[in-house]
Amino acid sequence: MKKKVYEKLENIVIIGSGGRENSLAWAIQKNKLVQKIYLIPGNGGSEKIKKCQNLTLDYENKNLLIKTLNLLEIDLIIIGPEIPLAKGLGNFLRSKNFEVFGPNSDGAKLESSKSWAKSFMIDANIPTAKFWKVSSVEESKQIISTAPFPLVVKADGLASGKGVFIPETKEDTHKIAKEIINGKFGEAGKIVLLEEKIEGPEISIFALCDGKKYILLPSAQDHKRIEENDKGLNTGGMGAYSPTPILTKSEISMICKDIIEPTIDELIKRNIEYKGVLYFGLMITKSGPKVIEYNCRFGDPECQTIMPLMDTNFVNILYKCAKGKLNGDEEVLGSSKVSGCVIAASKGYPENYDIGFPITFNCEESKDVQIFHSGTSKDKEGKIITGGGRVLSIVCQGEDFDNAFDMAYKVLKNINFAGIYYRKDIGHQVRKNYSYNDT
């Protein structure tokens, strides 16, 4: 029997500085072939992960970036955040003959322009909510006033997960649309999407795509609102769990047939070679699953939640996607457990908050406990301090969700920084031993 020959996959670069990138690095370092993982720029906790090193390098300095990548003999580049993808970093790196996991700017338009994505869905006959695209306060007033149903207001461009609003009244809908059009999100709000409000549980689906074929990761459910009982402002995500038990195998098959495969077919039809992760934000309505949004990268904190479930072959699959060589039947799961994540945030997030507070950890990571740094840095003495709105992702695995979340909250009680805030009801949909009275 011939010994399986692996292509060289020793030196990896991950671009980004959040919990998503740290969890990707954590999953990738488990593969014995990988020797070194460089994070550009990484954060205060990245170098706690085995084989990892931060590079304080501006990836927009193209000459220095290419010189560094060549010097380090990089075999695979993973682009984490949406902004460099939208700006064409994938295009540039591929033009320099690097293997890249992450779409070019044409594929990233699925996320960087919500109106473009909606038109894409209509062309591909993908189920989604009705919508209107407006660019003036007068236009928005006319549609909001005459709409027979409640509307969701969305900034068209990238707004760090904070550009979606679900107003309670028409007056609030008018006010929010006006604020966005008048510059609340700068260029990202020049166009506003007014969308029919649809009802049902939200689910996150991730497909790893090589341009033609794809494989699914476990589904996840995110908690977007800042307050318990899913109230308050939208955030980048306050916690998540995976896999979601509400989806049956037949429903997943239907999602593949009616949403994922038509999306890839439409990309191919438009000559867009999409090599990266396709994120589908779905709402499971009474009439079936509908697409709320696409993302062109791993969701955060769903990524942190899913990564501990991956097997050691995960990085090979990312590489096969970058090379356009997926079989489409690869296995990714290395655990039969469930996973839960709770975000520890700064007081005042998602609006105004202070940073620079020391973090104390009176707990340790273990096989089923991970602490992924999301918004941290180091002070002059090398101590970990807060550096963002979402500071830490506490992720735990268990035989059931009660076990996973009980552990996560136990760990959180042993972490502290000034103004620490976290929701106490993450995973309430799947925790049997939970009631809102617990908060």
Second form
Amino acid sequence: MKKKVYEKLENIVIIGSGGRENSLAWAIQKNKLVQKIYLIPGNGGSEKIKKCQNLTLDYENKNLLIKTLNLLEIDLIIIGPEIPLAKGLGNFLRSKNFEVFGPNSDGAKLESSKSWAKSFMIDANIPTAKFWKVSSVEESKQIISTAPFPLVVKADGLASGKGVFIPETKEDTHKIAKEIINGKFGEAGKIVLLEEKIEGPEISIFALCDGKKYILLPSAQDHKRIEENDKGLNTGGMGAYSPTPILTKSEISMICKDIIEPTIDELIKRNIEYKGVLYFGLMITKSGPKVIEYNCRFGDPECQTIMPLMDTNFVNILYKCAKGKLNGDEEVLGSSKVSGCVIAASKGYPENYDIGFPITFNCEESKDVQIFHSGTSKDKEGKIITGGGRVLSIVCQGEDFDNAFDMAYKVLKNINFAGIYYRKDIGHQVRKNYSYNDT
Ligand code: AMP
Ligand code: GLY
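Structure of the form predicted together with adenosine monophosphate (previous: the form predicted on its own):
First the chain shown before, then all remaining chains and molecules of the complex.
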């Protein structure tokens, strides 16, 4: 008889407060073993998910955190965002003998230092854009004047997705590099990367890792820009769809062989035990897939898009990753449908925006319709109000993408808050009936 890896998987904690964490909770509650899911801190919509409870607890308050986790007999902790991962919350919880899904700070460096990630890729021979690392205005001037134009300018450290610029002139390239070096992003910009600009469709690939083996999730495509037709400022992501039909099976095998496996081998070589999700931000260029960035967490809104496709055993797989006991051949997919997500944002996002507006919902969730809260809270009377730049993630599944996105946009017509904004063209790449003039 096969020995069960999960002796007890009743009480789960998810750290984070976004749509990503709510969608993880939603996928996890489907498993019969799970009794209770605590979100620390969660948001205005977390407690509408079955078995879920918010805990307003600061994870930086280490004594209280451990006391609470012990009291609640927590079996598995999932760390959602990059900041606690980079700060070593995983290391700390593991040192207290908790099972954790999410890498230690050494593995999180793949996201928290872009220059470190670049050296890592060079050592492992992983295809990526050419780059120059600079730490003074003089150095950056010299590179910008001699390297082929255009260049992408990136702050080395974490900048909440706002640290990447693609200037249109050499003059602007100088200007932004100088601003970053001079402190626009504080410590995160002490080192600046100047990168060759590469071209092609972007894909997000997620590998659940147990330190040695991995399982792939269906691929997804994000929509980074704020405006339709992929114009305007970069955002955290305005919508997504999954799986992406652009990749054939053989291309996915190539990505595994040339990118995913060398990444895991290099982590092992560096004695980094990576137990969590590896997020590969890829660009499919004419000369093949290249890594644009690594992240040490699930993408948002890709996670909301993928979670409804997961089988009820999803939480077991996260647990096996935490324990280092993945077989490597587990099935995660529980649906043959496709999934699409549209983000409803606050007017002004990704720059300044107001919060605190009441949200009205004249629609219901159903088997194929999920309304995950991204940035919401509750007012004194318990009514749901806006609480962030990205407010709601509307996710629908269908037989095809036309079907899924038609549903999502129908739902959005029945949701309202002051200043609601969403892109009307999410999924245009895969919608047969889509015409930009319809929007
Ligand atoms: P990142 O935060 O590193 O994912 O970068 C944000 C976005 O900037 C990416 O999703 C790409 O659209 C774009 N980008 C980053 N690096 C490059 C590059 N070397 N060439 C072209 N586009 C890039
Ligand atoms: N959606 C992109 C990210 O999570 O970084």
